[in-house]
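In structure tokens, the next block holds one chain alone, the form predicted on its own.
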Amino acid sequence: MVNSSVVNTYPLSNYSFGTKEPKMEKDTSVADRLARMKLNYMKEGMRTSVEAILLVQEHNHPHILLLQIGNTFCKLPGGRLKPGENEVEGLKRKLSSKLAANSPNMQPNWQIGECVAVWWRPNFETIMYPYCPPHISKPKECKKLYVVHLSEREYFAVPKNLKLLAVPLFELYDNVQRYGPVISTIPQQLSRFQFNMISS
């Protein structure tokens, strides 16, 4: 775990990208996803998920790596933790499953930094809040966003059915319509960090 208010961001061109077998989504629609969430809640209780903010730079401006599904939907790499799983270890596992090559000696060095945001899903609905509403005693999901410090060079293997995009902070800022409330507020959450733009 890296606790630092300085984030070294390296040029996007430092990183190499390949592909690997598709990672199919478990659900074909939002309704399916919420139904599966309900089922899992009955079995395991509140869902805990972790997502990574991976930063690179282009033109001396921070960019976040997002996975794009289809033509419109973007999400942060990460996912649901197993019951009782440690958040940091779980995030490393999820990042490797989404973005690491299948070869054990090509695993990126995931340096998990601090948790910058916590979002709550009070009901089996798409709406999430950056706080748990006071009348909700049994939230259905808690989602935590962590800054991940990338090494100077890494190889990412992207599932064939997904695209990995580097999106500038200025495009994300306040762009709820395109990216949703969680991703569009990341620029505010990162504002207390100092970005060390390293050009190589």
Contents of the next structure:
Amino acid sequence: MVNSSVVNTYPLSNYSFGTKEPKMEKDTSVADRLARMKLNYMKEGMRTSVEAILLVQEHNHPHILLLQIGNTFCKLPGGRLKPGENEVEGLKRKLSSKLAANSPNMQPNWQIGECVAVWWRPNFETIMYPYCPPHISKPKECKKLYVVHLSEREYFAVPKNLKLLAVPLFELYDNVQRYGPVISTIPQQLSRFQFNMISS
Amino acid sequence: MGNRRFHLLVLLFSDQMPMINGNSDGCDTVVDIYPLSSYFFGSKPAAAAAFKDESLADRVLRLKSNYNAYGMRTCVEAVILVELFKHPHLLLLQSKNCIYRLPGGRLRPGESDVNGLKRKLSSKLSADDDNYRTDWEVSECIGTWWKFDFETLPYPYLPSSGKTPKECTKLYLVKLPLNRDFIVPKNFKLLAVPMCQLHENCKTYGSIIAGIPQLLSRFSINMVFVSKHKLD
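Since we've got the form predicted on its own here, give me the form predicted together with its partner chain too.
Below, the chain from earlier opens the complete complex, with every other chain and molecule after it.
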């Protein structure tokens, strides 16, 4: 794990993007998703999910890589850990599943950095908080966001049904409407880091 | 007759929020916080206000002249937590005109962040004759905000134009011991505000203070309970 308050960001143009087979969402509606979450909770207890903040730079401003489903919904690459799975290993597994080519000799060297935020889901509802609310002793999900330090060059294979976007921090900041409370607050959570913006 | 003497028997019942540091970073992300009741709060005379009747225009002129002389203005502010009702609370100063502030203030030219913050904490939160006896434990920087121009809104990133911002505010986590005396100037109130009230409440507290719960979310906040035992 990389423990550094300096984040090297390389130009978006350093990275190449191909496609691979689609990765469909397991649920077709929010209601389905929450129902499946409830089933899993009965079997395995609290869900732990890990998500990655992959940073690049454009015009000297940090950008985050987001996966877009359909026309509007954006999410960070990541997902649910298997019971007992190590967080760093689980995040690498999810990153490879979403963004790496299938070939074993084209696997990016994922460098997982610090955890920058933790969000808690108290009930089987969509709302999450950056603390475990008072009187909640059995949260249903814990979601942890990690900075991922990208290498200077990388090849990403994006599932055909998803788009990979590079969104500037200034576009995310204060934009809860478009990106939701977890993604729109990432700029503040990154503000303690020093960005070393490297040009081509 | 004899005086009633109260002894604080420290029974450490640690009520941790659900474990988040299961198997990840080895950083020091555990923060112990103590009950509000284990602290003493008193007051001292208000300090003479330096720029009491300054107009906004005059203030901007003053900031511009300081910028030309010394460069970017840096402010350091303390994020200090206590426990109440099993939920972390943030210590905030409220001035007579209802503005909420974190304890802290502007650095002098050449002053380090840590020294400057300790100086400001002593000035705002300790007795005048404390003479730096109170040792403030300044921990890590948890967030930074920049003002791109004088008296504009702060943003959590640098301007992409490459121009130097006019002001930078750095938030530092400050860890408290079990006991401390807080002596606050009479023109301020010191409040303990629950995190759940700050969260997303930019209207009342401004973006910087309302964003603190998210900046603290990566820490494991360990609420230490203390039992008081009375002796006759």
